[in-house]
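One chain is shown next in structure tokens, namely the form predicted on its own.
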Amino acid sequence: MENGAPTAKSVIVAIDGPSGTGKSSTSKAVAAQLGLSYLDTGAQYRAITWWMVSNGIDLEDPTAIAAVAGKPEIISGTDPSAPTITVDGVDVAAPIRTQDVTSKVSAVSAVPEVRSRITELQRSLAAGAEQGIVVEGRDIGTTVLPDADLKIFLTASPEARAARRSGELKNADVHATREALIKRDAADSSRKTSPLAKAGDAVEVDTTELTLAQVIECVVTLVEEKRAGK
């Protein structure tokens, strides 16, 4: 049977790494190519952050954040060709990408009650994906899905990441973007609950010198090898 045929065994793939490493583009393309579902876990943290901002929650107060972490209904569509995200029925795909939300997401996602709520959502989506799923984030292989069939950790130099990220954000200053990325890395890597970290059994792929097509090809090969060997 050809790859991606219904007889292919379902596979759960965890792709972790900091922003600007090509994580989202790679994950979506790999999922689409292999007929898998796709979940952008960062969008879920952005969604709950957007809800907190919209509802005037004091983001300097972890207790206030924790108290309302269970309130918003967050629904993620897992079609890699058209992923969706709604909060209480509102399409938030665009507003969650604003600089305002981006600057606050680390503070919100560091709160343990937020992480446990979102982790629960992620696990239930992965469990319900019949053909398998590519889940991208920062703590998927270590915390959310420690039993994933394949774990990949994408890295790249700060300069390469800043250039890519400022390319995504119109009129962004590369130097300022690089500083923001380094600050975000420090916050995400040092938080007590589920920090950004590479799982011991993850395959590390440095994307600094690779084109997106090369990264996708590399990851597709790793998934196919894993499926064949199961």
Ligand SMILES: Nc1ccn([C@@H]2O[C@H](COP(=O)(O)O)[C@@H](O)[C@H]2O)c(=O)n1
Contents of the next structure:
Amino acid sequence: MENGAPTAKSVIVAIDGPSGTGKSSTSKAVAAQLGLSYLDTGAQYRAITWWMVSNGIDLEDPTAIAAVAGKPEIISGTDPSAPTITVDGVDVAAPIRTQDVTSKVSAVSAVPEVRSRITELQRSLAAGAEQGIVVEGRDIGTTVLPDADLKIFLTASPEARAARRSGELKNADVHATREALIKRDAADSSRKTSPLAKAGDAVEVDTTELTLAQVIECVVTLVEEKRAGK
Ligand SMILES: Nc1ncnc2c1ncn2[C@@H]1O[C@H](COP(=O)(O)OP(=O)(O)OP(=O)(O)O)[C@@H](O)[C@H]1O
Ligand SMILES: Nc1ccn([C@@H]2O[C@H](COP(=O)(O)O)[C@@H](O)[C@H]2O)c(=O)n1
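Would you mind generating the form predicted together with the ligand now that we have the form predicted on its own?
To see the whole picture, the full complex is given below, headed by that same chain.
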């Protein structure tokens, strides 16, 4: 305690779920509101995929991917109001969001050597976050931070998720968007090493009928309750 005022306890929050369920938007807002750091682990997998594509690695060959998994230096900035991601000093925030990277990331993230490398980075960032951190992804509650103070698993119907994503992309076809996200979720859920999965002790929040503001409020309340020891 400083100056008689209680200091908020550091808290580690894991938010997982399929694509388009609102993990990034929710995590960023919750972290900003509560003064926590924020880590987008999908951005890290996208960054290593971008590097593999840029360096002509054969993404149909897991052995080729594994052989170079340790090469790129990936740095994530964890300020929720301005998250950053660089690869070997290059700002890749924009190129990692292209359709090309999105369509290839599941093949790269399924390779165990890639996962162990990225998981190590994630644990080190979480350990260094003094006030605590919100980490979002697919395997945070199950594998990366199994001792997180609070685990949340966001879901939403494929229709709601496709509509949200199509709203972001100009001229996007909702049907094609729905098929693409179902395909990516299937690949992420069926890989052998730390697949997309709900941890047994995670709180599931179905966001289909909720506004983003309602989801944020729900998660903030869960974190505050956890901090208060309820
Ligand atoms: N509850 C909600 N209602 C309406 N729109 C939402 C809701 N939650 C998120 N969105 C919108 O849906 C889109 C996808 O959200 P977001 O990127 O946060 O999802 P995600 O789970 O992180 O996706 P991905 O795993 O593919 O990165 C964004 O445009 C966001 O503003
Ligand atoms: N913990 C995680 C996070 C992400 N991935 C892989 O990255 C892809 C992109 O994630 P986005 O959240 O940016 O859409 C995702 O499809 C997974 O292949 C992961 O494996 N583990």
